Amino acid sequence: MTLEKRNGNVLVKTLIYIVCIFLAVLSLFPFVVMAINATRSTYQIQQHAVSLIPSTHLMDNFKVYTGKSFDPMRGFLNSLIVAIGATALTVYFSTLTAYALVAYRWKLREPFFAFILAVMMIPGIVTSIGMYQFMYRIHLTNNLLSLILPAIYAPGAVFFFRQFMLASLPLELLDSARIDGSKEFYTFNHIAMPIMKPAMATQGIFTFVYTWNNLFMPSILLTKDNMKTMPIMVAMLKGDIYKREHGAIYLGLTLTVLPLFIVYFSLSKYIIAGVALGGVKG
């Protein structure tokens, strides 16, 4: 290799360098200018909204926040509760949905995947209505079952997991494990979701930021301040316009967002061995 080429591919790497650190730190930046304002006062906010220097009103910002009618540590609970329960249960249904409709051949497998697609298209807020009559009558208002219980049926994370199991799921590990004695409870939960985790990591961040930012259907179906979610309880920090309390609100947002970071961090080895998996094979 010429000391020419040599040079250009370090300078090639140092520009790729410099533009990843760039947008890391372009990505982290609202993150951190939150984090400082929740430890700034109101004013010193109104003042300069964006500031890198922080302040000494973290603990009143605190005294704010703890201060209203509701429990923020029963909202991070309950949020943690539902956010956790309804990942798993569409990770797991999902996958199991998506292997039946990759793994089997049976007559009316093309006209259901069909039929999920076209459930894909409904929008949510379409049967949010049909949703909270169904929950009243079933008795499941200002019950966290309620948010966690319909994360069963998720189209979105089917036609995921399937296109995943086309690609990287081998029928013929699981003819071999059914040869071998297998029953298909085993083969699907001990040879397919293993080889599935990327996708179960991925889709797993998606569901848990979803499910634990989602205001509109906790604020219809729980009415109870012991009920309350953590996007519920940091809407009803803003108050009226001239006594919103802003270092108390951006406290809020700053706990609110914590767990997402710690499940990212959590699962991103999934993904990042799902990337390289997919790289050796290409």
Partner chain sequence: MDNTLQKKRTFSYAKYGYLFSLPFFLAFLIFNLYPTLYTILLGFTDSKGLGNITFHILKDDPWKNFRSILKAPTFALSIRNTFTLWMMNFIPQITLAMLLTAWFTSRRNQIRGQGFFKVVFYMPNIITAASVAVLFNSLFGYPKGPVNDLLVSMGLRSEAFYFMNFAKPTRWIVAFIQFWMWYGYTMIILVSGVLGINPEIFEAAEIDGASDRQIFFRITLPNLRTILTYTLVTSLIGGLSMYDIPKMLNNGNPNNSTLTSTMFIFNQAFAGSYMYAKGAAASMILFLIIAFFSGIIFFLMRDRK
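Just so it is clear, the structure is predicted and the values come from calculations on it, not from any experiment. Here the rigid core means the biggest group of C-alpha atoms that line up within 1.5 Å when the two forms are laid on top of each other. Positions refer to the first chain, counted from 1. First, how it differs from the form predicted in complex with its partner chain.
- After superposition on the rigid core, the Cα atom of S51 is displaced by 2 Å or more between these two forms.
- In the core-superposed comparison between these two forms, L221 has its Cα shifted by less than 2 Å.
- After superposing the rigid core, the Cα of M230 is displaced by less than 2 Å between these two forms.
Next block: the form predicted in complex with its partner chain, after the form predicted alone:
Next comes a single chain, given without company.
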């Protein structure tokens, strides 16, 4: 009986491992094909589109990729500016708002928190047309600020920081800072913020990746070529200028996702832990 059960378990476990390994291959395979094809010539790709052996045409593909009418470095830089700006604003102001909700007792505190929970659920598409017209009126279209400034408002991040603060910010610490004569804003910046560092790092990664990947709002607000961000430029890889230049297309794609792979694999522990926190929300 025990033996039988054990054998059964071995069988089930083997099945589980096979499925998991299959899924892992499924996750990685498209990117492996992409990275290897980035080093192969268009002719080689047309002969055999899948190969596991890198070739020697990386530089040729790079020349084709950068030799066209658009400037991928510009897109990279624009994305970087937007992502860093938006991340800094989201992280700082959301921590500040969460601090207001946790450290102080005020009459509208509970209604304000309920309000944050409600607006968290509104999808961005609902405001996009009004947002465009508003940005157009104040001459912020084709200006990266139009994507950075709205990051001050990030209800999801406020919610995240509030949960973290409730668990790990001792209010006695703030009291003793007051007794030592620390002003409230100083207490936030120099006593509360350092405690919040792990949460700020986690939220920072998510905001950065989200902003970096965003396609919809940038493609509405940025129409000039020299203002475009990386995801909008990816569309050009599909367009006429790269027709039949398969090697260059794969290389272009590899370059757009390379920064994300580096960020992800160096910080994956924190990222997975951050995602898991979403499960505690409920």
